[in-house]
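First, one chain by itself: the form predicted alone, in structure tokens.
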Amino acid sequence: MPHQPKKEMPTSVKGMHDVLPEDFTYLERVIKEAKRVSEFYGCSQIATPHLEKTELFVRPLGDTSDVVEKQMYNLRTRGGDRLSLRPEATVSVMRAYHENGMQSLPQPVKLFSAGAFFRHENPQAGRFREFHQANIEIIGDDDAISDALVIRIFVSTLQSLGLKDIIININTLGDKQDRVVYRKELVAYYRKHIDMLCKDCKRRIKENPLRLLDCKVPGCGALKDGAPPMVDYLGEFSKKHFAEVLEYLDEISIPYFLDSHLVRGLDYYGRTIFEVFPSDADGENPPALGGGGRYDDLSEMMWGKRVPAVGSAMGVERVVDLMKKKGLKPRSDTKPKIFLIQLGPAAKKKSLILLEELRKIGVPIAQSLSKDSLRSQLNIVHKLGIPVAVILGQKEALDGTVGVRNMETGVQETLPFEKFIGTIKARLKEFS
């Protein structure tokens, strides 16, 4: 009999990952908390498509940015349209703002969004090719308090998840006129050290010198410390705006570190930029939990009209990793306090009615309807640590009653079906 080649097991695409049930509770918890905090501060939720026209991203992110040059997932449809999986949220949200006439709404428009994004990066700890973000955008406001508010929402979300030790690395890129002067000084500095630059940075010095400050290659990173700081080239307007942002952060006691060489990797940023780190982060280049800043020129760049705006993006997987590292569990708002045990065919049928009645009154309940053994179901109750077992056997199903057992004391009582439904919420307060 000829040798049959061993079939290769299908696996997930490199850099993509399954979110398993034990991790999904974390991911859901982070996004839910980000939404809750942002809504308190006046944000409304928005969702944009995963696919956008490629040209939407190319210009605002920068033709020479790593995202556009190396990381976007591009495709061409049968009709010839060039589309891309969204690599970030801000440009899509600004497109939705213009396309759906949000300029006519009271300004600023505050928006929250969350979902999956895609970049063809080198997979490593905390970095995937499909990843999740929670995003805040405040569009239509020039005031420094909006910068501080975006940072406040970000930090408050982390704190409510139990991550207290957070620091903000912050800088300003000034306005367009400030950056023209600064670029000349930056290029002059790096040209003195051109032989020490990596291949990409030798190209960046001509095309986008600000990105020289963002290079992670060790040799280029060492040069950054001697580069001229942006704050020395700010005009009066930019100085005033940045000073006000810092005053607001001081007022609300958010710790920050002035990083005069901090830049962001996308062309649309200007004035305030920031990144968020755990204050006890290890390593030379720890991954940021997220970041953001002002993008006042994005709208003019793409739609011909200046609309001031500021926003942030939180890396959900990175926050989840930090929560796990610190032993923080994702609190569940619907942890069941009741387990339904059913015994016999009649009870199994009746249990479907009972479950639906409990769902209607908002009582979270666990069950294992496919099990038939009392012992196996009680074992599950003990493993889950559920304080109350509701027992529905053949006799109870025929009598229209329900057995209720306190798993801590072992005391069990029998209640009429109608009375059980009416009183179970009050009974559960003993275990709140």
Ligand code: AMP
Second form
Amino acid sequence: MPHQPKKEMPTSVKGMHDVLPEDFTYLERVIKEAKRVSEFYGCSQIATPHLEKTELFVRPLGDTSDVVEKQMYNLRTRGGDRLSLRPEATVSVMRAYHENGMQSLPQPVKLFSAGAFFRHENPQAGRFREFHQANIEIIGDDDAISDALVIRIFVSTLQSLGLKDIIININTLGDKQDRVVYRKELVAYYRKHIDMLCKDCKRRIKENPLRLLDCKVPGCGALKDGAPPMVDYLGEFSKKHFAEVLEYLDEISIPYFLDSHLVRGLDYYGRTIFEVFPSDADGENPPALGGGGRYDDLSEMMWGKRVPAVGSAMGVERVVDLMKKKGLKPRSDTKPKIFLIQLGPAAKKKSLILLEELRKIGVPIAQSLSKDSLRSQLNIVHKLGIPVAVILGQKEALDGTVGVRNMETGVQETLPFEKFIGTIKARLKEFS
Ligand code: AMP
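The block above covers the form predicted alone; next, return the form predicted in complex with adenosine monophosphate.
Next comes the full complex, this chain leading.
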């Protein structure tokens, strides 16, 4: 027999994965909660495209930033346009704000968005090439209370998911003028230790000295402690703004750690920046649940008009991971607590009516309509751990009744169809 080459099974792309049904309930729960909390605080939802023009990201994120230099998925269309899969949300949302005339709305405009983002990073625990974020942007206002509000929404979302022990690492990068002075000081400090710097940092010292503070290479990391703290170089305006942000956080009892060497990976940030961690996180560089800050200069840089703004990005997979570690289950409103067992052709037909009546009153019900035997349907009820079975047999179909069996006690009663529909919602509350 001629040698058949082994057929390779097509698989998913490295660093990108399927979200299977069980994980989807977690993912959806986190995004829904983030949306619910943000809506309470006045955010409306927006969605921007997954593909944007590459140039939209290059300047704001920084052409020497890791994201632009190494991680963007860039492509060229047949027509020659350079496009990129979005690596983050803020710049796109600011574009949408300008493109859709949102300056004429009452300011600030508060927006929530969620979806998939793409970065060509080395896949590892909590780091993927396609991942999800839930984002808040408050655009068109300078007030320190907006900074506090963004953090409030982030923390409240985590708290309502059951994640109570959270710490915010916070810093201010000052405004543009403050940073000019600070950069000089930083360069002077690192030049004294140039031999100890890694190859990338030797480049960063010329191109983007603030990034030196973000280097994870142990030698460079050790130098960070002795570096001048940004807080010593703040002008009056930035100092006052930051003090106000911290006062608001004190007022609402959100714990924070002042990290005067904290920087963020993207260039558009100025003034308040923060990252969020579980307070019991261990290890050298624990993965952040998210972060954010002010980007007051972004609008002017790209659209020629100053529009101060502040925002946050929550890493959904990271939050899911933490929920699992803490044994928190995603409460699902749609998880059925009843299973429909149908027996015989007449019951099978009637079952479609019963299902639709339950759907209309918002009662989720599981079923396996293509199975005919009682035993195979009961097997599924047991496997799914559903507490109530509604039995529609030949007799019930003729009488206009249903049998309702409590699967835990085995007690079964027969109810007229209308009475069953009228009372089932209240009775299911017993089964939390
Ligand atoms: P960043 O603005 O880059 O700090 O991203 C905000 C948050 O998104 C991070 O704190 C993470 O929680 C999450 N995140 C960023 N990059 C990734 C990635 N490659 N995989 C999974 N989550 C990520």
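All values reported here derive from a predicted model rather than from experimental measurement. For clarity, a rigid core is taken as the largest C-alpha set superposing within 1.5 Å between two forms. Residue numbers count along the first chain shown, from 1.
Novice: Any chance the CA of I365 moves 2 angstroms or more between the two forms, core superposed?
Specialist: For I365, whose C-alpha is compared between the two forms after core superposition, the shift is less than 2 Å.
Novice: Does G162 move appreciably between the two forms, meaning a CA displacement of 2 Å or more on the superposed rigid core?
Specialist: It does not reach a 2 Å shift.
Novice: After the core is overlaid between the two forms, has the C-alpha of L398 moved by 2 angstroms or more?
Specialist: Comparing the forms between the two forms, which are aligned on their rigid core, L398 does shift its C-alpha by 2 Å or more.
Novice: In Å, how large is the CA movement of A347 between the two forms relative to the superposed rigid core?
Specialist: Core-aligned C-alpha shift comes out at 2.3 Å.
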